[in-house]
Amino acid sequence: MPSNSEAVLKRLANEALRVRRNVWRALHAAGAGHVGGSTSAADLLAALYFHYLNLRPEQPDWPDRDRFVLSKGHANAALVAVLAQAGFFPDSHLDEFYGYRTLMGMHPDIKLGGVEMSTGGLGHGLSVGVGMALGGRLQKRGFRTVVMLGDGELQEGSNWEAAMSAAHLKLADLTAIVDYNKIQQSGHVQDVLGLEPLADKWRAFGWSVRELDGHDMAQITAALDALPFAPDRPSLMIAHTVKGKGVSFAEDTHLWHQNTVGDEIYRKALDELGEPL
């Protein structure tokens, strides 16, 4: 079945909706957490885990698995949601998010099956991704490495050192995805420290770049299917997204970068999101 068929896109859209509902579910269990950047990444994560990445949930340490690093580790609720949906652990674990003695904290923990890197200190994921991709080449393995970055995270200079290294090493099996929702913890990215012209900067560093709507599943799958965008360069997807996507009161505001999720807020969020078809 073609990757952009109506049935495939509908299935992936349903998985993305489930991710959003499960983000709110996990953060309701925790009482609070990072809603905005988790829900902006839901469509991208659904496409990665249910369309692109070559994984074995029953064998999370399979040596030839594709690697995914959530460098914007504060969006761990979305990562936990998609890992549960993919079968890495029982769905019921979402109700333990940020609980006592759980491995599902506000940031990813490498002790949890399916998590490749403990992240949360911003600016480190791409450097580790470079190492993973280079390691795969040296070991003559065919796995691919994908790193998801936050836009505010790109204000960390270590990302640009990693970008320069990846291009120099011609790591065509490395892909970075920028979840470009344009809002960070304290306000709009352009007001805190602007990134534009973002695509031109990455191209100048030697990457092959494609921009897309990060909520349009057809565009996302088409970009993933086209990887690598060039045979001897790392690839970058700049995904234009909406912070807090799917729930009106959480969209496009830094107030929902992190916030409290009580019973009433939770009910309102699920009502707006609706049920999967």
Given for the second form:
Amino acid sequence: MPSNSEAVLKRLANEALRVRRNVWRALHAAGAGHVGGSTSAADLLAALYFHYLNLRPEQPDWPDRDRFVLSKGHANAALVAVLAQAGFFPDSHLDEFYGYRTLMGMHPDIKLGGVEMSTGGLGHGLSVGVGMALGGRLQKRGFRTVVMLGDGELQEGSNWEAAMSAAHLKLADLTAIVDYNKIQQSGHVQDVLGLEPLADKWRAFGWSVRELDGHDMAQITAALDALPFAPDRPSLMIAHTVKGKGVSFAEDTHLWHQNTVGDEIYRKALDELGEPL
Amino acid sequence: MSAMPESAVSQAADQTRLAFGLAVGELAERDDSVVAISADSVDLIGLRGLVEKHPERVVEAGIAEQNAMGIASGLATTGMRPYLCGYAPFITARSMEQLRNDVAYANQRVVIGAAASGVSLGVSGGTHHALEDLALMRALPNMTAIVPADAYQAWHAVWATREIDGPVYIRLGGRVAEPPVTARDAAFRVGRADCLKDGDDVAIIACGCMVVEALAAAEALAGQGVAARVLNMHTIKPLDGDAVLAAAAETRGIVSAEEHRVTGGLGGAVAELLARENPTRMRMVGMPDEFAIVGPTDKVREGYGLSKANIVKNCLELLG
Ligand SMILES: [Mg+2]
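Following the display of the form predicted on its own, present the structure of the form predicted in complex with the partner chain.
Below: every chain and molecule of the assembly, starting with the one above.
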């Protein structure tokens, strides 16, 4: 697989910047929200939606589309941002985040075109993804399924049931991505309930694993282009990321897992992020 | 509507759990989207035939109900029709969050076949009794909850799921015999109670294994000059409010009967409706607010008054 050109990587990085700006925009409209885990996932989501996933925004229920499940549903601001950028709905929806009678709540709602599953309770998405991948295989549709997991989320035991079954069922069309930002609500993951050795655990469960820098677009796209990493096995990307990435005061602190976003903070954040192309 | 065929009757005439699996196998022959998911329950639920004939149509999830429930939801989103099979105590309580979020909240067409409900696993004790499953299902929006009274109705219920645009919970028995109480070709309509016996002194509203006891009680009452109506309330949600309100208006009181705690089950559903629409004198036959004792199923049921005799007693007390 040839590496992606500078132009492609630059375009994807620009989409990632737009995701981050849109996350802050949505959470500013909401008044508060999950800044940290939404912005740590921005580069991965931009690469998925603008480089990897085969979708038809004008026909969100197209049966052969690739599936993406945001299992770490609290990062919904990033999901709706990238869906708006991809054309699933007008980006003015982002200004209604947390709004009364909207589909723009804190967590993804399957009723919103482009959202494949209502998530938010942690440890659900990978099992759902296993079912989607099975459905694609049984119907010979050939679509691919990607599930994004949080690191703290992996403390839920249900993930490991799903991991076991995905390998047992040889779901090569299933990929999981861990947004490994090392922080959860109340502190560092390693202090709350450590995950290491994380790659070894997944390999022991029968997955083919690749680790990468989740903010390096060349590495992200190279990994996506190499999927599946092995025949007859599900693939796992462990993406090392920085919580709150892109805004200095929000980076690498559990205080920005979820926080209020007032006018002054919002202005500072946009200033630091800079203008997209 | 499709009645249970002769070939299935010979295998499962007195076992709702087996009728469920056989019906899923028959549906799978006709509809490529039908897929069964087993939580290590292939034989419990009568899926062995389907496994042998079309192994790709049975997903074995192992002893992992949370994952099984999520898989069922994911399959349903792709247009498949998953029938998830497991033990009632585990496929509800263990995977309740997946059931609530991935199935009910996301409103996916997942059918849950919950075998070994109530105290059918009597000797196994409280860990294996399912006496709150209907309360859990009743509290979920979008959910349809069905308790077939016999194997014939279990077959009909599986068939009826094809027309239900949302999740369905079908409560099934264990290995104790469930004698037929309905005709094999009797009409079965989801949300419409069967009036198995008419009467205007008292109405017995029963479900599942208590329907046969209710019929026996009505017969005993008839010998004492009391005309009891017997309703087989095979659908707990949505409840047949018309049948309940008619019974309240046309008799002098209602006795509910179920193999479930009286809080949150059939009796609770009937009482909630009557309290709103037409406060009516009522007695509830069912499990009390405690974990059931251990013992053979027939003795445990008898011990808690899940019996003809106790239904008769409650009817007579009610009529004063
Ligand atoms: Mg984290």
